[in-house]
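One chain comes next, on its own, written out as structure tokens in the form predicted on its own.
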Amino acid sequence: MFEVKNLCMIYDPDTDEKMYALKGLDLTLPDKGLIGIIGPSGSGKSTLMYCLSTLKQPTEGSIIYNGTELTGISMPEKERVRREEFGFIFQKHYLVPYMGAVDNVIVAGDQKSRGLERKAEELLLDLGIKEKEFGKKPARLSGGQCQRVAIARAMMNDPRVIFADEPTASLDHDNAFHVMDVLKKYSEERLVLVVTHDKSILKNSDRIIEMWDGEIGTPENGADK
């Protein structure tokens, strides 16, 4: 599904001084699965995951997602691959203040389909926001409780890819548990990538790529692309 070349991110090129994210990082993902990308604070993990999602525009190197070159597109185009393929969790949850927890559940949703408060409230459900909290607005819902609600809405529309950076940094270990296995039911059927500095949340993943200095691999065994 990705297949990446070269990737580079530079910051302050202009400078005597580079400051590089990533050094020409070579990455190839599947189509579904659940991938970990684990990596000291600076690593360069989630500056990758926002190249990969067109979020950041790298400095240098190739993106291709199922045949196309992200890096080269118009903006208009990113923005509608984001919009139908991709979903976005954040360590933030980026909640409508003044929208209950199914509706901003649905807003992210196809508003053309049938059945969306159906879907949303299923969703919910899954992890474990009660009916009771339905129509509760985000003031009045815990942190891990907001932030469930913003990976259903990530959720809604199905999309084949979903980034998550660090998904489940709000919530106590039982509930970061359960959202990961419902993230990797998810990747039985499509690719959900996990930035994240826990790497016993990762237990079930498909793969961990682990990052360091702006290239995979460890300070002990090198770049490892």
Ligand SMILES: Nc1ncnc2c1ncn2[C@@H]1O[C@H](COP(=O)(O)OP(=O)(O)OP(=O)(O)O)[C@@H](O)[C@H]1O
The other form holds:
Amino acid sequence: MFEVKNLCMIYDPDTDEKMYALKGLDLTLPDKGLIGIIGPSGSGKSTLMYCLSTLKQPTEGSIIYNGTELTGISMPEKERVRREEFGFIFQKHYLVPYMGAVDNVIVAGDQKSRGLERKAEELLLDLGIKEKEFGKKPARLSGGQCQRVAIARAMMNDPRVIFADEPTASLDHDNAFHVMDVLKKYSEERLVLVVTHDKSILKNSDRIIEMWDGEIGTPENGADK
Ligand SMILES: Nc1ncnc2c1ncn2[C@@H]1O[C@H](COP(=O)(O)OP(=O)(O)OP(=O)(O)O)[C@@H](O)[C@H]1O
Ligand SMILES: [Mg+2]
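Please supply the corresponding structure for the form predicted in complex with the ligand (the preceding block corresponds to the form predicted on its own).
Below is the entire complex, every chain and molecule, led by the chain shown above.
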């Protein structure tokens, strides 16, 4: 699904000391599966996700997504790919403050209809959000509940790829595992990329990519798994 070659990202190219956030990364990702991305803070995990999902333009290199060179397409075309094919879960949930839980999930849907409402409710139930929370605005939900609403929102359009950056950071262990089970199930048909500091939640992943200082692999093994 993704074919990445020589991906480089320099955040401040004009300064004397060029800071490479990604240093010529090569990577191939399949059509489906749960892929974990781990590595120390500052190793480039978020930058890699932003580049793959077109939220950031890399300094150099190629990202081929289903035959399309993502670094070469126009802004409207990037927006279309993001809207129709990608789902996003960030560490912060970015819910709409004046909307209830169900409406926050439907926001991602193309238009409001009974069918969409039912689907949003099913997703929320799957993620352990009870019916009595459905109408609550984010300020009246816990941090973990907000995060699960954001996860339902990311799944609402059946994206081909879900990009999740620390999706379980605000959850306790049981809820983190529960959310990972839901993402694992989704990954049986689609691709799910999960950045995390907590390796234990990746026990069911199909592959773990270790990042180290802008590269894949660790100083010890120097290799991708
Ligand atoms: N907007 C930015 N401007 C300048 N430098 C940045 C920017 N974003 C990230 N960097 C730098 O790029 C490097 C990689 O950052 P990135 O956010 O990708 O790391 P990360 O692995 O996601 O870290 P964390 O686990 O803390 O989220 C870091 O050295 C960081 O300081
Ligand atoms: Mg990060």
